[in-house]
Amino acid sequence: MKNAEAAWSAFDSIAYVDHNYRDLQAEDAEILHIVRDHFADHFRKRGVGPVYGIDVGAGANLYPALSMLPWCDEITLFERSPANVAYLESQVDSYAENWDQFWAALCGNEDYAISCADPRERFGKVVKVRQGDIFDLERLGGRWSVGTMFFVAESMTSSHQEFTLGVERFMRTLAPGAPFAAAFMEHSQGYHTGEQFFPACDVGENEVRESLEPFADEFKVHRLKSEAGLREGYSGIILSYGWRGNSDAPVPIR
């Protein structure tokens, strides 16, 4: 199934976010150590001026959006499902409370901990949702100075090809040495959000390293083991993080 032929009209945000972030589970209290440090490690060398995020992608999903929060004067939450873009406007103003415990993970890095003595007046400040679709990204690339695309690019279709479009749009909303983590669902073979079923790509290490190679000169890639899976069909979570690199290799023909 295509990414085009998926209902994401018939998204039902409410169910995924209670399924996935009613709690925070051990493998996102990871992928946010990790991205936290990520983030904190960057901006504490670079000179001041305004930053500018974008998730893409976002979902029902905050927390990559926390991870941002401190560093950035303004962050794009990108989303194509209307269901999706509902919840998160319903977000930004003041956020439910199943996300401190993802904010409280972030503060564990002491750069996070002090940035931001109300993170929910941040959120509503800086916070702007954009509705569009991740094929259409080619026309605003290059804007954003951080960037995050958590569990999208695999689990919007099952076309490697589309897949690897994916990636290379949200790569090229970046500017040249912005930061960005980018998170997978490794071997997935599509998910349920309520009654409705959505598609998935199924993706390793091998693909995802291929699909981020020729956009980012540094990054690395880390399996997290999933001991007891969020959801059924899928063999763990691969995160990848690293910068944007200046020049783009060629993107081999598949």
Ligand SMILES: C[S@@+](CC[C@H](N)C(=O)[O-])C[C@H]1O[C@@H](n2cnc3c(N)ncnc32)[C@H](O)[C@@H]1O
Contents of the next structure:
Amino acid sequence: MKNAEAAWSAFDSIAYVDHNYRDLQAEDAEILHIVRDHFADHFRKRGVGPVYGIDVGAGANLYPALSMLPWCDEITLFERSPANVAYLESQVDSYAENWDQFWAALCGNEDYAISCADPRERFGKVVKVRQGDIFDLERLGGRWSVGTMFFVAESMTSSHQEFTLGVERFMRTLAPGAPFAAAFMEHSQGYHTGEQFFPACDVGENEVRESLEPFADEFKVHRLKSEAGLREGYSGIILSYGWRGNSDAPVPIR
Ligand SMILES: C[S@@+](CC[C@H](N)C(=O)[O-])C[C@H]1O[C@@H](n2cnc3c(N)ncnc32)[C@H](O)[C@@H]1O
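Starting from the form predicted alone above, please write out the structure of the form predicted in complex with this ligand.
The next block holds the full complex; its first chain is the one shown before.
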């Protein structure tokens, strides 16, 4: 099933949050620890001022945005599904209490704790929700200085071509040298939110590495240690993080 064929407007945001993010799971805690240290190390060393961040395919997940909060004076939550856009908009002014445990995990790194005394208020000030299609992001290339994309490129289509293009579109939104983090379901067979089934593309560490290589300078691909079990029909989670390259390698002909 191609991306355009799935019923994104029928995405059940509330069921999705209840299933995945009502409580902080071991897998998400492991992701948060790695991503917070990657971003904090980057911004501590580079000492750059406030930047623009983007979370592509934000869905009904606020923690990628929270992971960028200390350094951003604007964070774009870019999302296709009108249901998820409505959920995100409902969270901007004062996000729900379940997200507090995700912020607490980020605060294991003192740069988070020090930077935002009131993360809820800061979130309301910097977050902008924008409805759009990842495949149209080409027009906005190089605009963002930090970025995340969690469970999107492989969880929006069963086409490998669309998966690769999704990763490319995400990476090309970033300015040279921008730090990024991207998470992928390994060997996913698709998933339900509420009653609705959504497609996935079967990828492993090699496909993730190959999709990022042309656009990243230096990056790691890491299979989480935590046991899979929370989300249906996949064998593990792959997290990659690194920096957007300064010049792109030639993209293989598809
Ligand atoms: C499995 S969900 C992941 C949501 C969230 N990032 C997370 O970490 O839980 C996949 C998301 O991709 C979004 N999506 C699907 N096709 C898209 C497209 N063409 N452009 C932008 N977002 C898209 C879906 O609406 C959904 O929110």
